[in-house]
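First, one chain by itself in structure tokens, the form predicted on its own.
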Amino acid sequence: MERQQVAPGRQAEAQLTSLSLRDFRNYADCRVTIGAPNVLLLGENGSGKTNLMEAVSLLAPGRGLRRARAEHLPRQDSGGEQWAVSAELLTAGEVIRVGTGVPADSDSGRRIMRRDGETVSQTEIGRLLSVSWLTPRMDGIFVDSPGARRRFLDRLVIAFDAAHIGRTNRYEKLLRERGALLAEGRADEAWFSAIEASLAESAIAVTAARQALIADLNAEAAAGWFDFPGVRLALDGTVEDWLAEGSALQAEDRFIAVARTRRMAGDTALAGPHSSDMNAVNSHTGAPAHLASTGQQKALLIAVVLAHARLQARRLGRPPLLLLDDVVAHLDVARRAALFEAVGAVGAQAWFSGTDHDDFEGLDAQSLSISADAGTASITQSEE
């Protein structure tokens, strides 16, 4: 594959220039200034590298790279529920202050998002910033549960359409409501009909958004890039089959009819976006990803994330921030070099983490040393 050249001294098209944390995970109060398109976090296991990346991930719409429960985010010794993450974002030549957390005057304990000091919706933040990540837990995504693959795909969709969060949440809420009514033995046909009609509308919208992104990703990723293989994704499920056979309105009608038929027969099961599965194959060999070696699976996953970042750079005018947590594991020297070059070609600000500086030979990055004393993390800029 042709290797693209990266201009030296590049500036990422959207990058954090500072990051502040207060009472978040094992960080009490710290601020770091960022002056490079690549950031390398170095430290021992358990020091707080992933916590720092999680803080960055929470600046974008969604639940962050760990999908953590709210009670797990405040620093344990802080004695409260409050925590905050804020950053200065340089994008399109403008510096914007973005932040998230639970403020001290919160009655609900719910996380909020802010832009330049004003509380805003996740959708508004999504217009400014998106974050993509790879973590060690994702290495086996092609052999993990279908639910893990659906969450991964939905996160990719959200980068282009933050309203997808609301659609999936609405669908899951309606599904739970229908299940609860069935468990209670309710026989209110009008109530069930209304719920199932709303479920059908949400199910088709969620599935169509997923399919649209997969089609775009396949066009972007099929040929491969740098030393990473070509990838072809597919979404399998009943609603997907209905959409392939007819219009969205016809698919909604079929959903409603099937839901009622099963309900009347005493069958509580229901096909929909909650039961779909995403699969991947190497587009050059046709080999399924779930049968590939650990190293090949990771290369395919990286290929998908890079293709998604390229799509954002072209369509949104900015790539996402890339959080690459311990990403060099299972990559040989050549693939590591290819990854560093590819990230530069995307134009994204990339955050890498690891324990050994030698693993990142050839990466031009600002190095930050992460250490923890008595459970509290601190950050110092390494002297290169």
The other form holds:
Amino acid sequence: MERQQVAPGRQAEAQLTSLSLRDFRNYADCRVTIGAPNVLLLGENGSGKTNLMEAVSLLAPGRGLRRARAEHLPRQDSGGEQWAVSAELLTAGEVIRVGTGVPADSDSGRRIMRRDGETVSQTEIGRLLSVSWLTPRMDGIFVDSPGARRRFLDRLVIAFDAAHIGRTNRYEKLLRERGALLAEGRADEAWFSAIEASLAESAIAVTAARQALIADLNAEAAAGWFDFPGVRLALDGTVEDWLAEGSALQAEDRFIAVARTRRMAGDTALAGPHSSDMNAVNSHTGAPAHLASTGQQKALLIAVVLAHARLQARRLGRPPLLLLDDVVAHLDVARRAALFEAVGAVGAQAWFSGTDHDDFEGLDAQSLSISADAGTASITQSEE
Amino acid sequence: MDSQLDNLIRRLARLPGLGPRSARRAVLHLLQNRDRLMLPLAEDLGQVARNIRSCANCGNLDTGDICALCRDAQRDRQTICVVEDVGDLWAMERAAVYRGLYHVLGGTLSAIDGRGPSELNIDRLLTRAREQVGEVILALPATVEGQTTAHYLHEKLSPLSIEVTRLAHGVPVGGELDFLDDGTLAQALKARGRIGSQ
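Now show me the form predicted together with its partner chain, since the one above was the form predicted on its own.
After this comes the whole thing, all chains and molecules, with the earlier chain placed first.
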């Protein structure tokens, strides 16, 4: 497997140099300055480590690492809807202030994103910053539901192509439209045709974007890296089969024809990107990920995330911020050391969390101690 | 707070684009300018509520049963531009680039919101399209509902021997490519045209 030396005292190519939280989850008002390529959050269970990571994840487009509902984000004791997370981002030698939250003067209660004091779109923020994460909930992703794997894959696509958010939203909305029409029992053929034509267009676009990312990722991940195995991903589904057999336009026509034929026969089910599944195999052994041990599954998942980060570093000129929540669980000592080296080699700023400092021996990181008192978190900085 | 004031704020807060905070500010501003603003506004609201109605032909808003645009003999009666609501019609008129007739649908198709073809002004459009019209322009939003409605209308209009077109999607005039979202850029590339052909 490929090995690379990590230069000591390196600086990540896109890193946060400060982070402020106000009325977010269990944080009332906190600010930390970050002067290291990696950050290690240490604290007891329930102290607020994952909340802090979630705050960082919300600085990038999307719903963050918990996919939380808007009403769960403000601090409960604050009694209001407003909250804010802001940070200084050092990228390409320039410091940019990015932020997100619900402002105090908001009438809509909607989360906004800011860049250097101006409200901007998620797409614009996506051009500056992306965030990837691994959480304990993702450890079983290869044995979890296909939906969880699709969400994971779509997030990987969005890091390169922010328009994929709109593409998947549009597809899901059209599916709901068709479902509502079927439930009403309306026999309006023109209306069904209109929905199914748009649905076909969206289905092919979503599938093609997913397949393109998987092809690029496979090229990157096949060889393995440090002590992490090579991985090969595949997307299985009806639309995927059609695209393998013919052009995108032919696939659209087949989608429309099948949707209509099934509907006429009283079968309301429809195959599409919402029913596709992503599978992974170890590219060296050919063993499917879902049959591997817990530790091996985690190593495969980390291999995918690292390959995705390397791809971003090369294509976009900057790696993502990596949020690695309780990542050392299920990893032996050698793999932990390999992970610490690998994130350094990617050039990403990585945020680790854990309960025991000894688990992170050899990691070049700034430690932040998180503690909670009467439900409110506080952060103590310590230099490593 | 006084219940009359509270009621007024609640009603204003339900208007599009306003929330409770904006409604409170608006009410305070109106009260500080009763003679100059508030009473004339109340009078205008009453008059408009009594006199404005939907045009029986196109769905536009006007004081007459048939709106001024439909009565205007100078307009091109061969072309109908279909818009979602009157706000879109006003936008087209502000641009002063179109001299044909309009048709206001009164919304877009949405099964989830219970808005079907019978809830929209579609039957009247089909009737008008059969009466010596050469072209129907679908000027509908580029949203899921807008595009579904455009597909639907195209299907309904295609048996008639008329041209059905839609507005182009792409680079706005004065816009820079760097600021366009990827979807718009892709649409613009797909619908690219030969220089000098338009």
